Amino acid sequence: MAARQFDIAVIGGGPCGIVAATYAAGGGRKVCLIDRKPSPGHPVRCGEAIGLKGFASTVELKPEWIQSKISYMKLVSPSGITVTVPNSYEGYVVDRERMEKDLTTDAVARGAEFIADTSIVSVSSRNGDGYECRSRDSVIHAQCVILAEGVESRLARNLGWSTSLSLRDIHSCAFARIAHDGVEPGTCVFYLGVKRAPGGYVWVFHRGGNTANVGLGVLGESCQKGMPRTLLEDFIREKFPGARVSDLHCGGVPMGRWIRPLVRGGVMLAGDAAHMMNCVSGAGIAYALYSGKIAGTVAAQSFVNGKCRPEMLGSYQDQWASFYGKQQDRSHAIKEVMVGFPDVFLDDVARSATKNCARKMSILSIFVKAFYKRPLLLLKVVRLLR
């Protein structure tokens, strides 16, 4: 079987992927992206909310993606108390679909490679000579790789990295799209309590018209089979019955620090691949595009005389951990502090909350409302967010 030979090889075509493809492209070097679907941005797991300050330092926000503007942050605890708070940044609620095919035609504008319906079943080091990505079909060879292939792979173990999370540290979820006249525009919704999502949160995020993106993830270590799922489509006949459902999949989110190293050999990881993710809230767009940016840019710039010189990668792990790592680890040892909270005390949290509606709410006046019993909680936080 003859191998295609490439300068880097990208595997995995969501955000991340395809970004890192680009900018590597963009950097002057021969770039294949692979992915296993054969169209980019199907099935979407996420939400597809994100500020546009995710955007800003990776690609432009095409108007066309937009499909709904956030404009309030409500927060709905276990009791019911609905806590509305104004959006205090710019965001939106984005078509990922489309988003991913525009980027991706983007990539390969660019000069990358599209290589559609391919699963990469094994990398493997060619003894100094870049590596081999090895299909069921096909053989590509490459002397960086980028894995950017999502939480569910195993080519990063296959590697030497230690991908495993504790149950305390993913989530299992459920995603699915509705139609009902109920869905409230212009808004994000959390739905709070151990009856709803055990550990986690159901969201509920205005995609335009009547429609609207829905999910939940359950703590792992609370988690049982097939949970999610029914626990989802429970919410939706509760709170919209009647809609149209469409889309409805399932699938793990990661929820602890971000892998480290980052870099082996001439191998990258990028994305969920990485763990790259927003402990508390679960945001992952803009850690992905910012990931893809940089591991891109960096191994473009690796190559000397035509030649990746792995040694020259490792300012990849820096840049992310001046950045969005630091994020991370904060939101991670935030999250470790807030879960178990019992739903008395997210009722209580609520209730203190409203009495005081006539001042301007704020994610943070109400994160301080939550610590004010607990001075040593809270003290513990503040110290994390220096």
Contents of the next structure:
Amino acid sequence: MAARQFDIAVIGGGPCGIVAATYAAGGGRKVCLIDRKPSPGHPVRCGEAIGLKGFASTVELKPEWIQSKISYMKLVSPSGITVTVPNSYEGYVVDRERMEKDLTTDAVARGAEFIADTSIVSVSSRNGDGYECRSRDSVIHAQCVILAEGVESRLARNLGWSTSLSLRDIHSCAFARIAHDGVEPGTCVFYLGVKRAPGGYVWVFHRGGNTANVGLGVLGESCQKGMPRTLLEDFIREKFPGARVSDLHCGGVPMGRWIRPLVRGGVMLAGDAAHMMNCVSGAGIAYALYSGKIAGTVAAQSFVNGKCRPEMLGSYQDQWASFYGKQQDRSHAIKEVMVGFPDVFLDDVARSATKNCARKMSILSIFVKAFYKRPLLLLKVVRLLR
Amino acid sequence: MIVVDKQSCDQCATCVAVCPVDAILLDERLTIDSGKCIGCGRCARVCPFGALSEVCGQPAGAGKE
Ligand SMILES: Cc1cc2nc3c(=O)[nH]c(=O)nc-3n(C[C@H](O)[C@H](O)[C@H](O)COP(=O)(O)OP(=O)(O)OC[C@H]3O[C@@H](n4cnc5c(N)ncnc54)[C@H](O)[C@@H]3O)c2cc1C
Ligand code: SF4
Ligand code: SF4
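Since the structure above is the form predicted on its own, I would like to see how the form predicted in complex with the partner chain looks, so please show that one next.
Every chain and every other molecule in the complex is listed next, the one we just looked at coming first.
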């Protein structure tokens, strides 16, 4: 089988890989972007919510992607106490399929070759002469490889990383689109509580008109066979009886620490494949876009006289660690404590928030009030945040 | 021994993400290498759609479906 030659091979055409390929090709290298799916962005396994900040310095948000502008965040505690706060930052629910299609078109316009419908089964080192990526019926050789394969992160294991997630560090999710007149416009609603989603939460994100993305995540440790799907169906039946339901899909969200190191030899890990995630909100699109951008840029810059110099890839990890990496470390510490929050505590938080008029209070002061009754828990949080 | 119900599998790779011994491969479809599988049951627990089942006493190779 004749191997095709590239400078940089990007495996995985989600938001991370697409942007990585765009920047790598923009840096003047010969780049391919490989995805198992026949066309970009489908099916969508995502709530599609992202803050404007999440696009900052990576891609320009196109107005035609926007399905809904999020003006309110609403939290429903286990016993049903509701806290509504105006959204303090600019956020949207976007059409991710359209976004990924447009971004892929941009990557190709910059010179990257998009190879669809191709599942890479192994990646191996060619002993000092780059890497070999194999699918069932093709072989690709590249000096540098960016692994953006999403949560499964299996190819990384071929190359010495241990990326298998513990059940404490994964949310098992089910999700669907619904059409129902009870959907609240411009609002993201979160439902908490062990009965609705053990170790996780249910979310309802308005997606234009009377439609919404509805999904839930259950902590792996608390999950049992098929639980997310059953809980989601129960939730929709209870809150949106008679809703038209489409696009029922499932997925996993990594909720641990980001993988260290991010680079081995000429291979870089990025996006979900590197477990990059805000561990409190479960938001990963912004991290995927950002890590893709820096990985692609650094990869292109590492070429000297047509050869990749792996020692020059290290700045990728430094840039990641000093920006979103730090943020993720904090969110992970908070998640670790939140997993232990009993339902009564969450009810307390909600109660003090409604009593004190949430509009005038920060989320932090709400938590401080609730912690006041549980000093031991507060100690635990402080210790973790240090 | 783990078997996949192809009808229920949505190819989301959550099971691949948690398998400690890399026994699950998602290619055109999902396959489980019964030679590698150590029967820990993690994949069946986290599959959001309940598409994986632990089956006892199957002959070797029966889990490759
Ligand atoms: C139910 C759910 C809801 C979510 N909601 C939100 C949300 O509202 N907001 C938010 O910011 N984040 C959300 N996330 C997280 C977000 O979807 C991810 O963080 C994001 O998609 C990560 O992008 P990525 O490019 O790293 O990986 P992915 O988007 O997973 O892309 C990986 C790509 O790699 C391909 N691939 C994998 N292996 C191979 C291979 N061997 N060969 C070829 N191709 C391969 C796959 O086909 C896939 O296209 C949600 C996740 C889930 C599961
Ligand atoms: S977790 Fe379940 S639905 Fe997802 S790929 Fe594995 S078997 Fe299929
Ligand atoms: S039972 Fe354990 S070892 Fe076997 S396939 Fe599932 S996760 Fe992997």
